[in-house]
Structure formats: structure tokens, C-alpha cells
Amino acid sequence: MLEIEKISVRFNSFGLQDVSLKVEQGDYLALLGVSGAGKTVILEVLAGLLKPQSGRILLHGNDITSLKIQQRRIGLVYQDLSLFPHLNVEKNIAYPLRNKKFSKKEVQSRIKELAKQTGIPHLLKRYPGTLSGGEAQRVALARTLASDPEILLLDEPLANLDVKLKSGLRGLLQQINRSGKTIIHVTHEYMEVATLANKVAVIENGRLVQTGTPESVFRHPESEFVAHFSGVKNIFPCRIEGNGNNNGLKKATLGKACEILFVGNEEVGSGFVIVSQEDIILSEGPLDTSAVNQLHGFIREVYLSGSAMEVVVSAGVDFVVAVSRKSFEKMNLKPEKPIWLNFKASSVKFIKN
């Protein structure tokens, strides 16, 4: 449906570099990266606000790279929303409809429909300056949807909202997407990707570094940068020395002397190993298990993380382990307690420098 082919946009000290993406009808794509990575620039190129120096944009096979913003059925909602402060909510939503010469009856019908969809019928006579952040975001969505875009571009739509407002707006975005609207959503929050998107593209310094489903990207990060976004907390510099053991496993040395085994082909070199905190099992003694990595250490600290607990275990390096509240209480886990870490070689991901 939408294809971005080797788009480059150059500024004095920054630019997008050969960005290519494919977005299908009904996709919810998250553009994930730190501030300044180039996420918003991609939205502005798609919307027609910025012209790329090279590459092209295809919509349904048609080249729209040079089309003006008014000629594209692509709607952009900026983080600052840009509502007209002198117009009430009803007139803000009506603005794009009146520009398209809809009749008065059609305008009123569409406003009523959009207000119901976005949950703002009670706000129609209010002015932007009197709205909360969540209310203003819903109004901005309604105004953009009024022009019936094929693709909805969102620039950090959940930023600066409290937990309750974020939850409500997430539900609205899911509803809009389920109705068939294609959404491209800029964010730097892992949880927004995990709860909303069916595809993710990670951007670092103007380049796409990994794309795929959230599960494939976050379970199999291809770089340390992507791994940090996945929420994995066990990311360790390491060195590979020798051939490992006789079972075809390789040995990585973390810190001064912490050694773990993993599945791989590396003979020698350096990089990073990643172990998900959910893949580690705690025990009070060595286990008779297929988990070849069994490390003895002690609990450094414990803390609540969402509905579960996270335990920091020092075993040459500090590992973070996710534990259910029930297991936490049953094992009486507390600082200074001796403990064993157990995880499979297949749970260890190695990334070359």
C-alpha cells in the first residue's frame, strides 16, 4: 500500500539516510527511537511538508513524492496538536470539512459522527485553552480524521499524559486502527509499541536499524541499541575466547571472570550478550536441569516492577531477574541472601561489536 524507497533528507548536521519501509493497509506501524533520531522527519516527508533529496514514496503504486500536502490522503497530528485557539472544538473539527466544500448538513453530520467516535460530544462548545491534554489530543485526532485520510500519522500522541489518560487514548487508537485506518505512530516508549503496533521500525541516527513485528524485534534484537529499547536489562559487554565446550556451545566472559555458554559460531572477538530477565530461574541450590548456565551469587536488591518483582543478583556481574509476587514471597527473597541463577544457552543472544 505505502512504500518508502531509499528516502534521504539532508540537513547541516543530520539527515535521513536511505530509509526504506513498506506499510500495508490496516497496519499499525510504530517508529521507535530516541529524540532526534529522525522519526518526525519521516512523518513530515510522508505528509508532504519536507521534500526528500533522493528516493520516492509510493501509495498504491503511484508516486506521490512531489505531490503537495493537500493532494495526499495522509493526515498528520503533531505532538503540540496545533489546534486553532480562537475556534471552539466544533469549529476546529469543521475546518477541514468546510475547506472541502461540504454542505452545512454534511458538516454537522460528520462532526457528530467524529465526536462520538473520539468521545468528545460534551466538548464541542469548549475552546482549546480550556481542555486537558487528553481532551485536546482527542480533538486533534477528530479534526485530522475529518479529512478522511487513508493514513494517520501520529507524533508521540501519548506524550505528557498521565496513566489513566494514556490508557483511554490507547483504546481509542486501537479502535481507529480496527476500523481499517492505517496508523504510523512515532514514539520512544517500548510499552506503546508492545500494546499498539503490529509492526515496528527502530531508527538510530537517521537510519533504520531493524524492522519487523514487535515480538521478532524485541525477542531477537540485532544491536545493543535495539536491545535497550526491548526492555531487556541484562546487556553485558563480553569477549569470546577459544572454542567453548565440547557440546558445540561457545563461552563468553563477562566482567573479570563471569563465564556463560551460548549457541553460536563465534570463535574469538568481542560484543554483547543479552539475557531476558524472564528467561532466568532463581533457585536456592543447583538444579538438575537442561539449563547449562548455573551461576552462584547473592541478592543485591529487590524492587517492584509493575505487578511482579525484579531481583538484582550479583554473580560476577549484576543480573536482573523477573519473579512473580508469589514466588518472591515463597522463596523469601531479600538482600544478601545467597541464590543461584539458571538459564539455558539458547536464552543467551550474542551481538558482535
The other form holds:
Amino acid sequence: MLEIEKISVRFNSFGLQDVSLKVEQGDYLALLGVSGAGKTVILEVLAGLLKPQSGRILLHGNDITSLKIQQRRIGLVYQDLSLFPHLNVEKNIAYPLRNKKFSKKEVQSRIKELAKQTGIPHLLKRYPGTLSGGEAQRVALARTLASDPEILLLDEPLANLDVKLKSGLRGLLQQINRSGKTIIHVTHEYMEVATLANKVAVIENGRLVQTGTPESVFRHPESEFVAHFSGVKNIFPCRIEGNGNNNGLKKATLGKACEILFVGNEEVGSGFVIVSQEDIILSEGPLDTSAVNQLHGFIREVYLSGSAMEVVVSAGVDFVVAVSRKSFEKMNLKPEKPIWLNFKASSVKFIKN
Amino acid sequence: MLKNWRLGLVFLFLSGLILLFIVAPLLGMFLQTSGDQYLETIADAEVRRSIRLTLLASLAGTVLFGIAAIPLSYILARKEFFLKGLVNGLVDLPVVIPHSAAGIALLGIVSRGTLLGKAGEAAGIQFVGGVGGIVLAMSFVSIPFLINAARDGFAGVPSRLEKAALNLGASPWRVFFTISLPLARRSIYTGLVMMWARGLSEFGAVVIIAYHPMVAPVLIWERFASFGLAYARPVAAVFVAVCLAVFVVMRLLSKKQIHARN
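What would the structure be for the form predicted together with its partner chain, rather than the form predicted alone?
The complete assembly is shown below, putting the previous chain first.
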């Protein structure tokens, strides 16, 4: 188990502040944050390339904060991969093996094994300068795995790859993780996290702002930042001015006059409300359902989003609603059409300022 | 378009003028020397001896001081420290001071009464009027070429590659010898060639420390001062031809290395 305890690193205008995190053996942790949030700094601190000013790092209970880089057994794959340009693929993979007392035969057999695992046996004699982005990424992974790290740190491993290559590499990362390797994966794309990680830590301006399973973080974001990051589109600043009409429900005013009801304890104040686009039902008239929020508006625009459609409805504020192609065609949804939005009070999440 | 054409013409003219300025005197020297004079000069044992001494003394200086200078180049490229600017300036000092002054300065520390002079004598190395002094003088004036080229070479190696190697479990020694040095080797090689070439041509510092045994530049000057231009020119032509030949071979070897890597 890896434990990070109150790590702080200060630069001139930026720093990590009291970052604490626990990573269990076999976890796939995604460190999620925008560029410059401090994700790579955390990786460099873990790898020993940067010394923290305070805090400590424990690996299986042993303090490794001051341990030499080469003794940590924490493998880092940089975003630029840092393959050695003067060595061919085979020698790149052999590099960490030659640091250990392996015989030539053992080195060769390990290279073959790793090349097979990462799908690069045909690239062994090539030089890094001749590899494509996806190939280079696999070589970098094979080389780091050759050092037999306890923890694999990946800095934006899927960035700059096309969709097909991403999918292949995602499969490889899953396979490496399933074989028992703990992975910490830095990314700014929440979709990467959703498909790979079993734990997420969101970092903002050098601080960890939320950690948990991808589901808990994305379904229940604890800040506007996390909500924006997790792909929530219906997030609105609001005011709470007292109880709603219904028992136990609170009323939030969005924009100038749009009012919605939600389940909560807040009396007065301001904050943000989030309505998941999957929780909103569109109808051509008011519905007789348990959904207490029924708003009338008109369609502002429609666009294709993956295999479904997204409809932007103006009802005082602009809501984004996901609908299937079939429903879209059946309801003949098009711009300017009057429409009703229906969602439950329990679908509304309030985040206090 | 017209302006571009005019600009091209001006640039071409000025470039041609500069190349002519470099090539014309050398070409003139080669053309004004007859075939007989070449043969006579090559057969002259004193000329052959001085050229051999010049080539070997400069090579010895390059190898000895070159090995010691590479760590300094690495430190200057990688580390930040107090008075780094001053150290960089010190490295360039031998280039900017008059070489006769460099010879005088060196003589001050290697003459017989000095600590270094006594140590040299005890070890059988004669600095004043000896090969040891020639090697020292050549190295003193030429070492900045190596240090600067090697420093630029190390600076061009991304430090991330060194960090990646450390992260893969390599010791700092192994990182230096397997990553930093091989990746900077093109610049280091160029620096070594430049140092060696600059050492060959040194006259001012060498003549003050060791008039004898005579290196080629001193011999050329001696022939010129004693017998005039007609006697000095063939020696100069043969020496320049030898230097050019060695230089071309070095360049070819350097290119071959680069191709092999790619």
C-alpha cells in the first residue's frame, strides 16, 4: 500500500499543498485535473525526482520520502515518454534489466516476454525516432515494466493518440492492472478515468479536492470544479430563498426567474445546482408524474453527441438533455419547438458556495 | 519579389567575398609553391620532425586535458551555482588574451624554480624548452574550444532522459556514461577536433615556452625570419596541407558516426 501524508512542494508561484492519499495494492488510481494543477508534480515527488518540503511517503509502511530514485521501485512513464534516442527498442527495454544482475539469457528472455505482453515484438530493432505515438507508448511501458516497479506512474498516457490506438492501449493498461500492478494515471480527461480507474482523485491548484470511486465522484461532485470536470453540463449558479411549496423541499432560483425544487437542508444562501442530463425527461405537454420540476421552454438547438442526441432547451436558463435517436425522431425535436422539461427533486444536487 | 531577388544577390556577393578572403591567400600559397619545392620540403627531415611533433603534441594535450575538461563541461551545462557566470568567463579567458601573454603567464608557473617546474623535473618532464611545455601551451590556448562545445552538447541532452534513466534504476555513474555522454558525443567530438586543430596552429604561447624542439608554426617563422618568404612558404604549404587532410578525415569519421547512430 502507498500512503502519501500531507505532502507539500512549493515553487515560486505554485505548489502542492498538504496532499494526502492512500493507494491500495492493485488499485488503478486516476489523478484528474487541468493542466498546471500539479498532477505531474505529484508523480515526480512519488518517483523521487522532486523532494517535498514537508510530508512523507510510505510504501508498505516504510518511509521512502528520502530514498534514492533508483531504489524506490516506482516506475514513471513521462508524457513525452523519454525513450533513449540512441538505443534501439530492444536496448531501451534492456536498460533497466542491465541495472540488475541478470544473465544475458535472462535479459533476452525478459525482453521477449515484455515485448509480447505489450505487442511490440516486431519493433525490437527499430530506433525511437522511427516509431509512431502508439508504438512509442508501448515501448515506454515495456521499458518501465522491465524495471519491475511496485507502482506504475503514467503521465497522460493516452494523450495525442487517435481513437483506435487509445482503445488498444486502454486494453493493455487494464491487462497490466489486472496482473496485479498498482497504477497511478494522470489525466485531464474524465472519460479515460471512467473506463479504467477504480479510484479517482481530483486535483485543483495543488490541492486534492475530492477522492473516491469514479461513480461516487462523478455522481456526487462536491464542488463546482469537480462537477465541470466530470462532464456535467447542467450546472447553474442559484439562490435559495426559503422552503418550496412542497413539504421538505427547498426552492432554488436559477438565473432571473427559473425556479426548481430539490431535497436539501439549506435555508438561505447561494451555490450551484446540478441536474444530470440523463435524469431529465422531455415531453410535449405537462406530465402527470412524480417529477415535481416541470418547466416549460423551447428548443434552442440540437446536435449529435456520440450515438445519441443532445437537445438544448431554454427555460429561463439553458438545460442540456440527452435523448436517444429513436425518441428524437419520434418527437420530431427541432429548434424553436415548445417543449416541457420534467425531473425529480431528488435528481437535483445542490453544492453550497 | 524584386526586392527578394536583390537581397539574394547582395547576400550572394558578400558571401562570395568572405569565402574568397579565406580561400585566396591559402590557394595563392599552394599555387606559388612549385612541385620541386614540395618534394624538397617533404624530404627535409627537420620539416618532417616538426610536423610530427606538432601533430602529436597537440593530440597528447587534447587527450590529457580533454578527459579532465569533460566533467567541467557537464557541471557548467547542468548545475546552477554561485559565480557560474564568472567560471564561464574564466573558461573563455585563453581565447581573449594575447597568446604571447599566455606563454609568459605559463612560463611563470613552469619555469625551473617553480613548484610545477620542480615536480616536472623530478618526473622527467621538461617544460621549458621541452615537449611538456609545448603540450601545456597548446592545451592552454585550445581548451576553451572543447569545454564550450561539450557544454553545449550536454545542455542539448534533455535532463528528463537522465531522470528517466535514474528512475529505471541506473546509478548516476551509469546515467552519465550511457545517456549523457553518448548523446552529447557529437558536440564533444567536434570540440576535441577543434581543440586539436587549434593546438596545431599555436605559435605565440609555444615560442615563449619552447623555441626548441621546433613545432611547425615556429619552424615556419624561423625560416621566414632567417631566409625570407620563398623559404618559409613551402613549409607553410606542406603543414597546411597535412592539417587539412587530417581535418577532412576527422570530419568524415564524425559523419560516419552520426549515420551509424541514425
